[in-house]
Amino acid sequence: MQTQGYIFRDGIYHLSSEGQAWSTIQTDVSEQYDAWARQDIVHATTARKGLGRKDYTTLVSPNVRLWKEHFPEGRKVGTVLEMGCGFGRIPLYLSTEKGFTCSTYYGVDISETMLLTLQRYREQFGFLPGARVVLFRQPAENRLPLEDTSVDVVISCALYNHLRKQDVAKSLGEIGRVLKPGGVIFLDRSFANSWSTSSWHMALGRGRIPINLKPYRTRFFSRSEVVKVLRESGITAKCPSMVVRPAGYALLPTKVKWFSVPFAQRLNQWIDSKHPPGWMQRFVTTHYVLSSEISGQPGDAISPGRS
């Protein structure tokens, strides 16, 4: 771990002048998020309003559908980073719910506010005991302060939605370059799909917002870009056994604008339960996601050169 250019300051290490310099929409986008995270943190974080309740259930509950069928039990590893950790949502699950245990945890946010909630709740909740924690309050396409080739796992969820183009590939660099080979990804709803007929109208609009207007905006691609951003950044030599799996199926948008889209719900929750085929599924997957298959027995480390 590299702190030359930080500040550690309750808890944290700040990115200082000293170290790369944020610009302009970094910092709008900074103070956006500890904005919404100090009127609604669940809501910040989920996109689903928390409406003042704290509970594990509420912190938890939203999408946790690709660490529930794809995580695995039990396991035990050494280093883990998650980019755009926030107040420790998926940590949270995972220890709580799959018994998962790590010796360094790693967690990288541009909000403040995000990492010193995360610091409370672990006190609260008691997720990842025994791990030595070390948050980082930086934008996630700078350079990460971690060695080559220094990390197990990494995690993240609804991080690269939100990131310029351009940033995610940086970000994809540095993850590439700090994993280590063998290592695990998985990165949940990452990626919104851009053939989606779900969200078609959110492409159109959106696309269309200056980018110093609302640079937190969604992001949209293909298949075949992210294919292309993972092999460009060195992740898929890494990491092979990964996989680019749809996170989720829907057919229509449930609203547009503040209009309800009738039987639209209804309609999605049918076709997300089933298989779509082939053809159908490039336009009713909602977001991809990456993971990777882990094997070993339960309470095995993951290490370099397994999969």
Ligand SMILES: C[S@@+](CC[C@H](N)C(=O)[O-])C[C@H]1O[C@@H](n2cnc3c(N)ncnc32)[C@H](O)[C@@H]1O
Given for the second form:
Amino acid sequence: MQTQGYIFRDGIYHLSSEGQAWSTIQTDVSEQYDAWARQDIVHATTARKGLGRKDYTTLVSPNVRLWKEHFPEGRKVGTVLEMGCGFGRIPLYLSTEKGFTCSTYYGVDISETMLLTLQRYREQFGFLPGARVVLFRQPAENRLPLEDTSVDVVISCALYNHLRKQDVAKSLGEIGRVLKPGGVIFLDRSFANSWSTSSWHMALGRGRIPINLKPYRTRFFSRSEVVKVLRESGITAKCPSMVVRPAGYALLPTKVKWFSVPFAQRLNQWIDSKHPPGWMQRFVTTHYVLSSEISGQPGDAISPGRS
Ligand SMILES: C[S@@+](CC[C@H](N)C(=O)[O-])C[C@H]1O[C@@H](n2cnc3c(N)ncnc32)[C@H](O)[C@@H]1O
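Structure of the form predicted in complex with the named molecule, please, following the form predicted alone?
Below is the whole assembly, all chains and molecules, this chain first.
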């Protein structure tokens, strides 16, 4: 770890402007997520209203399909890095439901409020038991204070769909640098599908809103753009076990502006429960996610070279 240029305060390493200047957009995004997290942290992380509830089920919410279906049970990891970790929703879920443990957890997030809340919830729920938890408040697209090839597993959820494409490329490049060869990667809700018939209305309006006014607005990617950015970042070469997969399927938007689309929800549930044919998947995939195929048994370590 190289923390020169960081200020250590309240258990968090803050990237200082002397270390690397924050752009106006980064400062705006940070302030907006801080404000949003103070208002309703569940909404800020999952887009579902928390309505003041802070129990485990509300905090974790149902948006955990990739982790539920593809993350292995009871596995130990050396070093894990989470990008855009928020209040720690994913490690909270993995520790509680999958018996996940690691020796070192690095959490990166642009919002101080999110990271302070992660510390609080870790005490409250006891997730990541026994791990050394190191938190960095910085933009994910800036250089990480970690050595080359020093991380075993990288995880992220709902970060990359909110970043500008040039920042996605920079951040994935950093992951490509710090990940060990043969390392493992899980990126959930990262690449909203630009061909999806269920979000054409959002994709059409995408250029209109300045990022600093709506930092959480969704960016869209085609599958080939995802494959390209992963190859160029060096991640594909390091993670031979990685798969780009559809997260789920939907045919129609459930709402356009304030209007509900009749039968859309039922139709989407139906199509999501099927396995649409190959030609159709391009249009009904809601977003693409990444996961590594991991061999071994519960109790085994997830470590590069073994996946
Ligand atoms: C939608 S939330 C998801 C949080 C968490 N991964 C989860 O699934 O609950 C997006 C998170 O990314 C953080 N974030 C947004 N832009 C960022 C950036 N450029 N660099 C680092 N973190 C960022 C926000 O502060 C927020 O915590």
